[in-house]
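Here we start with a single chain on its own, the form predicted on its own, put down as structure tokens.
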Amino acid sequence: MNDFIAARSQMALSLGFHIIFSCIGMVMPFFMAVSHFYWLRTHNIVYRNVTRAWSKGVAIFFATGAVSGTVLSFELGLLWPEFMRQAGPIFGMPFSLEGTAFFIEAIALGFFLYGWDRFNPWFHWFTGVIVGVSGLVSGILVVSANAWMNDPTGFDYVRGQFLHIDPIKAMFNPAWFQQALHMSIAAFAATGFAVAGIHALMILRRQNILFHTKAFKIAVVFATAAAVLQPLSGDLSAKYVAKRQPAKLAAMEAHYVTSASAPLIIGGIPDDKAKKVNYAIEIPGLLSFMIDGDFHSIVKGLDSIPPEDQPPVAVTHFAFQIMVGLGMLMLTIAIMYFTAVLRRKNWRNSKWLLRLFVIATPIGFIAVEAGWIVTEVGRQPWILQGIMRTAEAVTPMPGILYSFYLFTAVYFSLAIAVVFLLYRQIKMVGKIYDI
């Protein structure tokens, strides 16, 4: 493994680890706030217990996310100094604002955790809402910085120099809205299904059924609503990519040849040498229609992109297929749940429906990881789309391979610690809040 591959692998590992905690940090406080709101309105002690249990989970994920996020900030400077030297003054604003949002979130979380029976009840609830809002804003700001890498604006690039810098325009680049929307909904879907799945498992095990039923109902509403909205935001994102990043779209769809009436390819194994996809299901004209609303429109293929500028097709295509497939699975489960609520009342407490949510516990986060692979690998070979290549931005730092192994061990240890703490927390719930 050379320095370039080691640097990219270390960054990929760090991002892949951190994004899970970012999603949970963006979403779980809203679950907590809803449960707290029900407690204040109904004075049902179960909602208070759910809120307190969830708040401990939020604290665990906040602490772990703070560690992994700090590591990422150092890695940007150590592994990619040329990129940060050139791009830092342009897209540094969302990172600065993200730091402010992070501190607000930390302060509000402190107030919430230690404010029970000390603050006015509604002010206490409001501090929990601030935790959620600041966490969501923090995530959106980071996504805005990443969106700028996909569609760099806010400067003039003249003879290798960045001139006439406009940080506001850079932050609100053409990609930020659709990417932030898609990521935020994905975070709600992933976290919602994970939380609902855990509580469904506890219900099936007949442990503290009333507590876990209340918690399941809150989480499942967020999960299923997000699962329904996600394909709509995904369609918006795909249309944007088709317009602004045709090479990424071609890699996502394994679309090798520019053509009219381009088929939508489902599954399959890309063959770069033969320029085709083996064992795929092809729906004629559907890709053209999904992009332009016309079954006969022309869609650019990889043959229109210089070979040195083409992304890795197999990785991008497989990741995209996983993301879409799991998204459709979550949508199917959501439709079944809404059917149970609105039409088939006897389904609501059925074991098979609960088992379905248990099985679906990890799929949202797998879809999130696959989506970020599409975003990052699909942009290659560029770290800054069309301007700076990834190979130009890396540090030829001696010993980086050992750094990769060290950070892998650190993240693995953190993951074990988090799983242990969450497992202990879930087990304690049945003892402390047994009603």
Second form
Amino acid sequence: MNDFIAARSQMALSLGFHIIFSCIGMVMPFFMAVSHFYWLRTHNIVYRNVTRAWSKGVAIFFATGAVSGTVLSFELGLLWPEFMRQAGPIFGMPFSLEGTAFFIEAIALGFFLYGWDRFNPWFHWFTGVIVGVSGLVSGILVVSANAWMNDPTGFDYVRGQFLHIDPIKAMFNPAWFQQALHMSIAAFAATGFAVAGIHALMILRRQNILFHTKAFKIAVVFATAAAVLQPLSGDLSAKYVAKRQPAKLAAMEAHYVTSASAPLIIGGIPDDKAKKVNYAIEIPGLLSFMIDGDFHSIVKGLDSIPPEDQPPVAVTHFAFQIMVGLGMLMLTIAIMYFTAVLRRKNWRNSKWLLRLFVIATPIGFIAVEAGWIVTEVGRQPWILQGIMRTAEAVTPMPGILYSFYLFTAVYFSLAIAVVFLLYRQIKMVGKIYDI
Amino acid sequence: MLYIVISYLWASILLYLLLGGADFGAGILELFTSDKHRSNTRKTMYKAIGPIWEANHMWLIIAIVILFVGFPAIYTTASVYLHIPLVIMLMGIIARGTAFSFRNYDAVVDEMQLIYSRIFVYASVITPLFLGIIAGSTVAGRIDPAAHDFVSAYVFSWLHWFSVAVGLFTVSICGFLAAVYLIGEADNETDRRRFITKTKTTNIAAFACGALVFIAAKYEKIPLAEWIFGNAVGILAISAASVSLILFWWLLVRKKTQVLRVLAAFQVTMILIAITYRHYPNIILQKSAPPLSLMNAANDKTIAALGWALLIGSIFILPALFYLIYSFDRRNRKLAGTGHT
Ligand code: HDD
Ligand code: HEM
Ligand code: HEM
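Right, and the form predicted together with protoporphyrin IX containing FE of this protein, after the form predicted on its own?
Everything in the complex follows now, all chains and molecules, and the chain you saw is the first one.
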């Protein structure tokens, strides 16, 4: 591994780590607000307990998310100084607004966590909603910065110079809406399935059934709704990518040769040398249809891209297949769940359904990570699509390899610590909140 | 608009030094507290900083974002040549932030608490130490874009007596701020006395470290004395700080603690003014290249947008932040019964 690969891996590791915490930080406050609302409305103590138990988890995740985010804001410069020198003033707008959103989130969280029994209950509830809304807004803003890297606008690039910079236009680049929408829904799906899965496991173990059932029900509504919406939003993203980043689309689909009536390739192992995909299922014409609404239209393949501008095909393709596959799985589970709820009242007793949710605990987050690999690896070799190469952006400092090892060690220990703490949190539910 | 952005940058550095500093200082004090009193110190500290804990550290992020959006040359040069101390500082931030919340939110209270506390305490020293080293390095003039070997480009850029002395000075200032802050938060007379004693020791330590900074500057041939005393503003700021220091001790000895916080904050502000005024608008002094100045900012449109974002952001943030501090302060006072004397 050379320094360049080490820098990329460190960036990927840090972001891959941060994204988990930010998804939870964005979504959990909404779950809490629902449960808190029921508590204020019904005065059923179980809802209060659910809210409190969740808020402790959120506090842990928030702190970890905040420090990993702080690290990221430095890492952009530590690893990609050349990129930041040029891009900072252009795509900095969402980051500076995001600062405001984070700040509000942190203040609101202070009110929420320490405000039990201190304020008017509805004011207290409202601070919880603010935590969620500002978290969501910050997520959308950062994704808009990332979208700008996929579709840079808001400046004129003349002979290596960035002129006529317009940061507002850069923020509202043409890619931001699809990406922000897709990411926000993904956060709900991933967190929803994870939370529902954990509570389903506790129900199966017959522990504090009342508590875990209420928690499960709240999470599952968000999870399943998001799972239904996500493929629709993904389709929107894919159409957009086909238009603006044909190389990424070709890599996602492992579509080597430009052709009319392009088939949709499912699974398989891409072979870069032979320029074909082995062991795949091919559905003729479907790719053309999905992109243009016409079974016979022409879809650009990798052969239309100069070799030095092609992204790694295998990684992008696998990641895309994983994301879409898991998305379909979530959709199926959602449909089964709706059917079960509508068909019989005593759905809670159907163990197989709960087991299914237990198995599905991590899949949302796996899909999120896979989706980011598609976006980021699929953009390679560019850090700024079509304008700056990742290799030109990397820091001149040698020895990034050691920094990568250090960060890997730290993030892995942190991950273990968080899992350990969460485990203890769940184990204690019986002791603290038993009624 | 540029001046608005610069004011925000300066203000967020000051606020990070004051609020984040008091926060680091609480951990530093914990390290220098005997085992007998440690859990009391911790409780007082937690009560005092718990609710505003996250907000205290947002000032750093605001400062960084202003730098990378508005002054990319400064941000990237520091990132390249001060890579190593920045990474160490980041490790401190990670360790401290997570250990703090783990120790407060771990559902089970057992010997793990000891581990969290240990991590928290050591990280509370390392982080401001390296923050100080980074700050010292920006003005020490050892950053050398023309350096050819690894050590002179990436190690000697920050590793010298001056920056280490600034680091120690920062640590002692943090301890001092925390001690002063905690006097008002103590809920019984013994604790209050303990924090008064701590205030005295940390103040003396800060004074000693300050002297060390001058000695190190002399040794490293950095004209620090001339920077600070070579202009009216510097002399004025230092005189004001000295007068307030005398007043501070006078009140401290008489145990009149109401205005101590204000005086302590005032002193730190004056020190920051004295240090930054003479350089302004230069932020990074380099060895073989011209200094990096705040005047060499991003394009006008970006600066305008950034300025508006900061102004509008403050309308939302500041009232909410004051209300947060106010409501918990009032509440703590009620709980303590006697309140701040
Ligand atoms: C729960 C997670 C999840 C699920 C089920 C899906 N996705 Fe996704 N996808 C993401 C989570 C995600 C993501 C992590 O959120 C990404 C990365 C960047 C982004 O904006 O969203 C993403 C990116 C992403 C991109 C790249 C966008 C770009 O580079 O600009 C495309 C084309 C799709 N997705 C398409 C789909 C399709 C057709 C799906 C059908 C089921 C799908 N996604 C399900
Ligand atoms: C504003 C948001 C983001 C910025 C500015 C950003 C920036 C970068 C940069 C500079 C790199 C290194 C160049 C490269 O290898 O592509 C990178 C790589 C990567 N990023 Fe992003 N990124 C953002 C969002 C994300 C998020 C949220 C994830 C989530 C997990 C992510 C996942 C990755 C991955 C997996 C790589 C490695 C790509 C590779 O190894 O080829 N990115 N990103
Ligand atoms: C290069 C990319 C990124 C940078 C520099 C960054 C920066 C930060 C910073 C500084 C924080 C801490 C703020 C605080 O103290 O509350 C943070 C937290 C957060 N980030 Fe990121 N971030 C990045 C990528 C992302 C992405 C892609 C998302 C979402 C899609 C995201 C969503 C969030 C959210 C929601 C929080 C709030 C923390 C929480 O609630 O857990 N971030 N980020």
